[in-house]
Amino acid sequence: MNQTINLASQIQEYLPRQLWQAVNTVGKKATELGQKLYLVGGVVRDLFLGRPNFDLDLAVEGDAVQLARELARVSQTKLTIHPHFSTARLDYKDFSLDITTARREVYPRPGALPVIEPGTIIDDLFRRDFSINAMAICLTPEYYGELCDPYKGKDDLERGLIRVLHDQSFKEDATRILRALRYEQRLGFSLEPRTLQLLQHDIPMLDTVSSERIRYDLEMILKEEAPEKILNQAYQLGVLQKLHPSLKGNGWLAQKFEQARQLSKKVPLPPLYFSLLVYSLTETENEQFLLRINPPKKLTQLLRDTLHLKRHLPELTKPALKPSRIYHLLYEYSPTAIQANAIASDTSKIRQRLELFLYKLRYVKPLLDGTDLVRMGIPPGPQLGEILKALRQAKLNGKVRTRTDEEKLVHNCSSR
């Protein structure tokens, strides 16, 4: 325990009042049970940096499940227990607390999930990825606020360094390579020289990690404020190419990511970023990348749509293209795939027509629907579908404007 640094007052200033009170309550209950409680992980790092982070992780030298059950009993909070991992989650009205039994980890082989057993707070911190994430603050009343920093994380914060705790770190879990670059760029830090050397040497170890874990860390990168900086660094170091040799984190990608952020806040950025990331790939290369990251069905379809549409973009350059034809070419694609192509295309006419569909044509609908047509005497079946299609085309091309116009068109179509 570092006796020279006490952060009690900083904790009180940093945390919202209700969260601070809840943390103190958990610390007191842990003491009653003969256990020691610590605030661990990213929140300790961000407290020093003055960055808001109220996603709190607590580690207890003792039994997290027992502690959480006692707290739930007296406070009537919602309790979720994962006994296999000795973890519990307490859901309060406005926030949640995750409590974990302090543990040590042993990796049976590179890339495998670790074997876990109970341990001390020092053991628990040693299993962390980087020194800046391997600090803890004691919440037990007797030692409340004292910093536990066995791996000099505070010093590395002050020096702006990302440093692994030992030489086998990237071999044990190669996703730490992606996380190292994420923290480096997010915080404006540098990789400590030995850590950089180890990272470059262990890039091949990414092959030992499952597709799902690679995809998770890639998704976390794309949720960052400026993911292009991380991808550029990954490209420069040869990390990105390990996910697929044709992926690029260059200036083009940075420019397109910036354009994506200029769009409405209603546009979800990570899927759009994913589409732009694969835009330089061929459809065959994209299938190889999909095998590497094994995304869910919706994301898989989005990336396929993006590149399939890219191949058909020349059709949008034809002169005097009617709005109905633009609609017909695009309506089966997801809006995100269309938006990605609008951002990525260097042809102004293509961009204009993609944006015309996105912001206008896809919302165009006739005033009459199938129920109206049945009421007008059109029997359900293929003819009704064809008339609805003709109505939409006429509406898109400005040939009908009012309900009366549409009714006339229906009568004309049905009498043929």
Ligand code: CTP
Given for the second form:
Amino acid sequence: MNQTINLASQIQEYLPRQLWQAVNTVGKKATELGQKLYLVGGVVRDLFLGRPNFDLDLAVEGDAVQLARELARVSQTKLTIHPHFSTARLDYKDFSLDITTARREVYPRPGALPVIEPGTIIDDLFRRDFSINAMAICLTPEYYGELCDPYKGKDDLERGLIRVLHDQSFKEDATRILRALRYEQRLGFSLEPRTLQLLQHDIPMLDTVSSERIRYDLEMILKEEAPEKILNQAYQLGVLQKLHPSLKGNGWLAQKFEQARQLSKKVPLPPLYFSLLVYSLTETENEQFLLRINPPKKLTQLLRDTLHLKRHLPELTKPALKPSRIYHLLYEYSPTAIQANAIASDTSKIRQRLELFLYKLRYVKPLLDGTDLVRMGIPPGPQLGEILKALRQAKLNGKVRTRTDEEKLVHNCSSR
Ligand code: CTP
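Please show me the structure of the same protein in the form predicted in complex with the named molecule, now that we have looked at it in the form predicted alone.
Zooming out: every chain and molecule, the one shown earlier first.
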């Protein structure tokens, strides 16, 4: 006989007070409507692990949309409904709650989105990726705090195991391959032997996954604390090569990711990691990889920029390069592409010059601007643009310092 585990007091300790009150209110409202409410997924896992996670997912045996509508009617919340998936999101002042109708999923073919029909909480947990993510806690007052753990997720948490619920799991959704590696490294867990076997067998199924979903999971990996560990494991298992055969999750990458983390907290890491990940690809290989992950314009541009600059780095090794020349070579590249090259390049001269641009030259601006020049009698037009350029060059090369120096230069240029 399984003993019932009650987590009522742990929930109260774990959740911030407002959030705790909100979920209890939802639980009561669900009961009034004759529905049973559960806290599900990652938050249950993280509650056991004592890791903060306030991204709450609620599942209701009933109708999530009806429940959310009722709640929005009686409280000051913004309601967003996705009728196709029977899900709703309630945005409170400081947090939000996602409510879904507990459901059964049928996959029409590998990689496709599942066909959904309402089901019990047990059905709902069975459609999930790993046992540690397939637990629920009841929030209905009568059973408040009771753990629902039909697939022994709590045991796996204690043993440090990532385990799929059935043999078809990776076939049905191959993004779980990437998710498995992400949880394994994040939590310092191991893949349960049968799960590892299935994962390795189903690596080719990654081809059935759309570029958007692959990119999303890659981005999730790059948001982790030490993505290089996940990429290394993905490389060892041959998963990374499935995204592009030339990608490598090796010691070089680990070292460069570590260097990226040493930079100022202001530098957003995921785009920089992306640039470092493609650094060893040729520009042609990068284009193939871009087709596979189909990123938005900004990321596409960054990855192209990174490799384009890599090709032009030798110009930065020339002796006695004036600051204005360095500026000219680099100003059209995004700072992240330059930063990636500075980290990746093994030539100290190149690194120095890239950093000179990043930390100093790109901020250099003459004291006079276009309006000043017009006031000095220069008519708006191409000549004014040329004079501004000459001012910047002179400033970069230390030829002008004061406003008077700049005014003199303007007079010289305009009288030529
Ligand atoms: N899930 C799944 N298969 C997927 C994606 C998600 O079964 N391919 C389920 C898991 O039960 C997961 C839940 O949906 O717990 C929510 O997904 P997500 O928000 O991606 O994960 P979290 O568990 O919240 O984990 P994380 O801490 O990584 O956000």
